[in-house]
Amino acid sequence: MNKFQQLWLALLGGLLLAAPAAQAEEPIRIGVILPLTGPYADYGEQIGNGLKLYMKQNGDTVAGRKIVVTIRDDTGIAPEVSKRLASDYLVQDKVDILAGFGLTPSAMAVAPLATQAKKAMVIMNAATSVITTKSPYIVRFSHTLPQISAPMATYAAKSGIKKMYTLVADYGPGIDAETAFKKAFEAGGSQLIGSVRVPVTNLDFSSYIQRIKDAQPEAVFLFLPPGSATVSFLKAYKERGLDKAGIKLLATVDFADDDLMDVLGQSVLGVVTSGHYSMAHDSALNKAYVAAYAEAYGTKKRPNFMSVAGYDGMAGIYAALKKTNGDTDGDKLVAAMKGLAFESPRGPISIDPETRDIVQTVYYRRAEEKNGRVFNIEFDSVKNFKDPGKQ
């Protein structure tokens, strides 16, 4: 062997060996999607304050590989512009995984693009049954409306309601939740007596009301997105007597948003919802989570479902990624995630390994006042509850 070929043989081998650490030293990218700006600009807020907190909390380092997270906007219900977005971060960005996605049409619009990129897909709200079922790359760490919704139904039941009437947003959550709903209420012998399914952006509520009234139910369940319309909705069944005519009001988490409560006061002090987080949830981990939430973005605002969704769905990503050390191929990310079991803010918490969706505690949550706010404080609660959307 000459000189010349055992110069190219150690040159050779130099960058061999170079290879792996190169490759160790490229940055995970994240890139998330979610509405900044528009009606449902909270929701965009609240997920991106928990993902930079567990970030905050945790570094920015896993396996050896630094995380680089961008958040781009697709301004709410506009799925066009959260594919375009997908696919600049997947072509342009090279990311290595996407999430966010505060809304169910955002959510389908992405879905095939991480089945044909093969990319591992976080979910951190949207909550429409079917988003798992639209790419074997999705994986759910928020909930889903028939998670939520069916042990309503439940607790309807036991308190001895049996008219029943439901109003919901009509898009994919709405929809579930009303399914769910008239599904587990019926099945022990109560009547659904009338349901009505408003547009998603609705905020007069005053002819719908008026017609749940006309009907006389003993109860009215309600999905609406929190915000503008739960605001619009209570207003309406305080002024048009609902609540002196004995008609009780039952909704999800989303009615009593933690964040809303501030401006609901006093009139939503009573209501029954149901779901899965609370800020006033009594465990160590979730009072440390609401103190550091204070610290890093001021009291003013609380934090919420959508935030401890936020939170969580980066633990499964450290989790995983930690699991795989650092290779974010994209089938070994969502197998190290199914089966991912840990500790939230909102109490235990799971993967399905079959349906990629989160398996958690329902609460049952009335509203009611201390210290001079208004909080919505657990009182029965149903565990490792799936969602029966899949069954």
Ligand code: PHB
Given for the second form:
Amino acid sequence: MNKFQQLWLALLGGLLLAAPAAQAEEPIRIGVILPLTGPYADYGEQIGNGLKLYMKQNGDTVAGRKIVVTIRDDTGIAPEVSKRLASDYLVQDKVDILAGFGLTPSAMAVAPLATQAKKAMVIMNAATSVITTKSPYIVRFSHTLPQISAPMATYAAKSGIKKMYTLVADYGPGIDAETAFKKAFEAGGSQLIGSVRVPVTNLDFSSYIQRIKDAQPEAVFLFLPPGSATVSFLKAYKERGLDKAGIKLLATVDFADDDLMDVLGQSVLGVVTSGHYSMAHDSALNKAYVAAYAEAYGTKKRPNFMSVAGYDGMAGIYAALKKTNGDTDGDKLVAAMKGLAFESPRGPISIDPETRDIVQTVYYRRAEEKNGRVFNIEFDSVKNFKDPGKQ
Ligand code: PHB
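For the form predicted in complex with P-hydroxybenzoic acid instead of the form predicted on its own, what are the coordinates?
Entire complex below, previous chain first.
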């Protein structure tokens, strides 16, 4: 080897060594899409609070690379806005990962873009079962409506309830909730005596509730996206005397949202719901989570199931990045998320490698008063429950 060749080899060696160092300096960009204004602004606040809390506790560097998170507002049910934000993130900002998604229409609109760009897309609330089938790059850390509605039907049937009515919001998650509830309830030999789907933005429940009262069911099963709709529903339910008529109310976690418990107050006492997270979940990890949340955001704002999905979604991203050693290739990240299993403030969770959907414990909870505030107190559970909507 002559001097020139030696020099060339030394230079090449230096370049090769320098390449990973240069890459290590590039941050990992996560583009988060959430509703931050409008009727579902609270979802964005909760999910954002959860993901920021995870970063506060775990730092903003993974596998030697800095994590840079941007959060943008899709305003709620506005799929065109979500799509435009995702496109900007992918094309202009060159994000490595998409995350967030408070509502189903937003996740559905963005799914084809994740596929096209081959970027991991982490769902932190949107809960219609079919979402994960819309792109091989989607992984969900929240819940699905069939996952929490089917156990509620089993509970109703076991409690000896024979005459049931359902009321759901007329879009993906509501239809999923109704379908899964009906299937599981009727598997026990009973029949629904009526079902009604209401427009997702509906806030006036009086005529629907009168119809239910006239049908005289023993109980009503409910899914509405939490917020003004759930508050209005409960008000009309009481005003029309359904509780006095002995018509029980059974619902999913979305109804007895921890964040709304101070608004619902005494009127929600005794209501049984099924869900994947309660602020009152009795574990050391959850106690630490609730305390850290209070320290970061104050005690008036209660952490709810959406905050935990934001927190766990971030934990999933960090765990996957550690496995890929900071490689953000969408296929590698999704492969690293498949089969992930860890303890969450909600209890043990894992990602089903076949469906990329979450497997978790579904808890039965009753709204009870404790130290002057109302909480969802868990009294039974179904462990390691997969989304039945996929079968
Ligand atoms: C949804 O749109 O997927 C959705 C919204 C609110 C919930 C659950 C699901 O509480």
